[in-house]
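To begin, one chain is listed below as structure tokens, in the form predicted alone.
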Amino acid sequence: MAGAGGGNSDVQWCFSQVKGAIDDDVAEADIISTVEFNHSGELLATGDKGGRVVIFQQEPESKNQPQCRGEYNVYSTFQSHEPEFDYLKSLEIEEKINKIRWLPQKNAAQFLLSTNDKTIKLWKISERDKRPEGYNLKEEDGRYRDLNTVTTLRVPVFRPMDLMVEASPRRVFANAHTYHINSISVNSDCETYLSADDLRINLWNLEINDRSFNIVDIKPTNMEELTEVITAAEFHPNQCNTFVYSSSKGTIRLCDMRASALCDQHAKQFEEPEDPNNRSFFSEIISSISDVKFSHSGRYMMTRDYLSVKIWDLNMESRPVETYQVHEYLRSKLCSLYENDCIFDKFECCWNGNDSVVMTGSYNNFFRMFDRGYRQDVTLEASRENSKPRSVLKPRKVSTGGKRKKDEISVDSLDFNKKILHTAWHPLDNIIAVATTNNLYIFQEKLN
């Protein structure tokens, strides 16, 4: 199998390109730390701890060379967060940007949403091209004219000038969390967007910005009964009343907001018991969920634990339909894992746009497709190493142990510094944007 890709196990993936700096030092401002398409592909946003969004367009294609898709480039950069200080609780806020979702477009300009631990804030993306001339009551450089000088009256006209890309805060929805917030998610009925932190999940109106409503509160009256958090929340791609939230536990809670104002009391509850033959030290960190996706049709949803991705039909709460191991020869590493942290670390999960493969990341800079159709899988790299355009990415294979074979990395040199958390697929092409620590690569189907 050279790849996984669009429900087709003959898809190969070949390098187009990568953004960022090359230098081994990097700043922790530049750290990537949310990749998002918009909902036409043509927008793929990035957000990092330094709290700026960076947003690349794609090219129109070549006429010249059909086969080549246009390449992305930057179309705006922006500030959305700056650190802050809360002064009740003598604590820092982080300017990171934890998530960015987009609205779907109803006009020429685009309007995302971007969070960080304690402020979401809505942001229109608008082009101009054209710039007013010829007022009557103020000189081109903006200062007002003295009345007793107009003598004529002028009709403004517009001139052409350099496309230029503003990005401005249309509103800001604030003080609603008193934890860390973990997603953001727009609904179907693009009017109320909901946002989740740990004990807590809220629905806003994207008019509103001075109140929301709460919908989930798992907060016990003794916080020293807490036994788990919320971990990740999406509201379903097409039911507006519908939303899942996911839980430390390895639990995911399906609500219907139909049932009541406050859906503390779930419709459904989807978990998958624990293997006995299985149970350690490690089993509750490791079956924490930290990420829920559904899938593009509504009807599955997907949730990323620590070692596994798992496929879950909505209508059968009992168990997974499928099981996908990302990484299961770390299972005897766990205790090193645990030891540097790296145990903890949150992995996200995409769907492709027809919901017939899946990716999520690894470690070494790999990640892995899951294609569901033809039930294989592949483990790929994203390096500068192979990054000579168009090149199509090998097939990697971790060795566990015995005689290593060639081209096989031992599971002993893996680097878990380098670490994939960051993934996203274009809504209709085998395009896809994978976030190593401070770079951007962005890999598509190779073309015959």
Second form
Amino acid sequence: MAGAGGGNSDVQWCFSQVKGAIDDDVAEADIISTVEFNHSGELLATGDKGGRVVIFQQEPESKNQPQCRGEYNVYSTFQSHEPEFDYLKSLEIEEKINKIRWLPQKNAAQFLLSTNDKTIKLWKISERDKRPEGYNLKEEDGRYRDLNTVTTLRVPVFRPMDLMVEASPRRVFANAHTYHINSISVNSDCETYLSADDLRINLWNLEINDRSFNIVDIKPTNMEELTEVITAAEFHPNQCNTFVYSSSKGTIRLCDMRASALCDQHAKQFEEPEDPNNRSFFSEIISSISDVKFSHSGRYMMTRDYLSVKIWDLNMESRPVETYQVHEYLRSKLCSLYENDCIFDKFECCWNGNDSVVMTGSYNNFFRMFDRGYRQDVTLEASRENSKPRSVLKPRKVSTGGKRKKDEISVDSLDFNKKILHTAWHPLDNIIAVATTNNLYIFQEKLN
Amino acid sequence: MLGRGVKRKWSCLEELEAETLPAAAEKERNGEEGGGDDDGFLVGPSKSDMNHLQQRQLVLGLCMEKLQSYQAGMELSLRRSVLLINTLRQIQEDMQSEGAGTSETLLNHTDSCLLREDMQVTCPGCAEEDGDSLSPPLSPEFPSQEANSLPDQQKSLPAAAINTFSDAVSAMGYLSDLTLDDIFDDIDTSMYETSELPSAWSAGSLWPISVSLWTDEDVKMRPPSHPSAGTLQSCLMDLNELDHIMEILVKS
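Could I see the form predicted in complex with its partner chain next, after the form predicted alone?
All chains and molecules follow, beginning with the one already shown.
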């Protein structure tokens, strides 16, 4: 189908829109913490540190401008999570939204799961464009009528009204996680989903919020022996019995829920042996996997560690089939990045619709795309300077050697406060959403 | 480049990194000048050793700093803590593999290093090799002195550890892996003088970091299954009541 990936050599990316405050003074609550398209790509949801969810809806393509796909405009905004206080531990529970996952659409309403560190919520987003009028017992403004004045009966009728989008919490899944939730994933059966924290993974039924099954538990009996935590987890897109979880030691375990109730014994373990030449004090930290995503086909999975993106074939556990260096020039700077904590940053990654291109973020508001078929990669930048409508993004380059060419930027000039951790790719078209600290950029493929 | 306003430390190390970078580029290998295995790859073996030791020292200091720093009222990231602890363990293994004295000596040596209030952290190699740019709080003869004063050191260690760790630990809300009863004693530093800690240290295999810096969170969450101690039961009931009262207060 047109535009669902193709070669990187063909695709040129244009600025489309930017959402969020313009000024450089970033309010902490506005920091974007997750970005996710729904299954049709019509809706784009973001979560922020203030616990809010903002949903954008794509306008239908206008016939006047066939070269442009529809713009995304605000559809709904709601407060998903509030800050809480754990009295027992005297600690705050952040309202920051860690993940949003959409449910496949079954009826007119849309459903999504949003989670903070401790609680997952199922939200129903529904449209209302009609309202009943002509009640017998109430006035139009809602006041109750004096019953003595009611002399006739009539049937209320629905009349059109301005479109109103309502978000209502349908389920709250609480008190199931001792540690911080890092992932949620909806099963392909559309009935269950998993939630993962640092040490455990739980399986929920979407209809039942007072019970969950623990399916993975890596907590040691003696906490002093703890050396590894769970960093991400995801269900297989087609096989409802299969899921994977990644660890801080760079391993990925694939589990089959049919084997046993508690999936501590993995069916497969994916791990690449460490290159002894690259061994350093930071080896383990940079091997920690920050994100794992299955391909849409379900045949591959992608992992993101600090310096690279790896594509794994599910049939081969010994090593990845493809490895892409995101910002190898940082390897010699690991000590400084450890000092300023950047080495702990968790970057996400995503696939395009037909699994031919993968994308991930970097520093200096750069993001990278790797075309698997053409073996090409490109570095682009999300910045207000390149934000003229439909202006084509120019590839960026970081100079690693002594000589810096024109238009290149040297490693020492990179701004490590400007990091792109969250990116999303439209499931069908070449439209991408890239989140800087507090702005959401939408880029589209240049259509002639 | 460092972002966040962090002052550059160890600028000499950065200069060393810059020097070795061209060599790295030539070889098409990653410029990991910290590795001691890059024989014939860097300017000279002695320089790479110094890089390695200096870097190790720097990482050690930073690690301790990060483990002790915390944001009051906010729960620390378990992933971050685990990665930091593992880095410390790796550094210790690295030191031990160099043959820097017996394990007991190393333990006490580094403990007293780490627990100094001014946080001057040195490892044996650095103190000996580079006395110019780094202030040597310990003379190279220290290891032998340690052997004589071992019993005294062991007695003073718990107290020293308490000063350094207890503030950070109790403020983080993290307790060492103690029994439930101990948790409900008076929360003062005397709780760290139970049998748990000194035994871990005298074992010598791990530093004071063998004391788990994270709670067994489930212990707090789980309701008492059986009244193992009368005081325990009543304490938990009090907590539940307190919880209830707090809920009412907040909602009103």
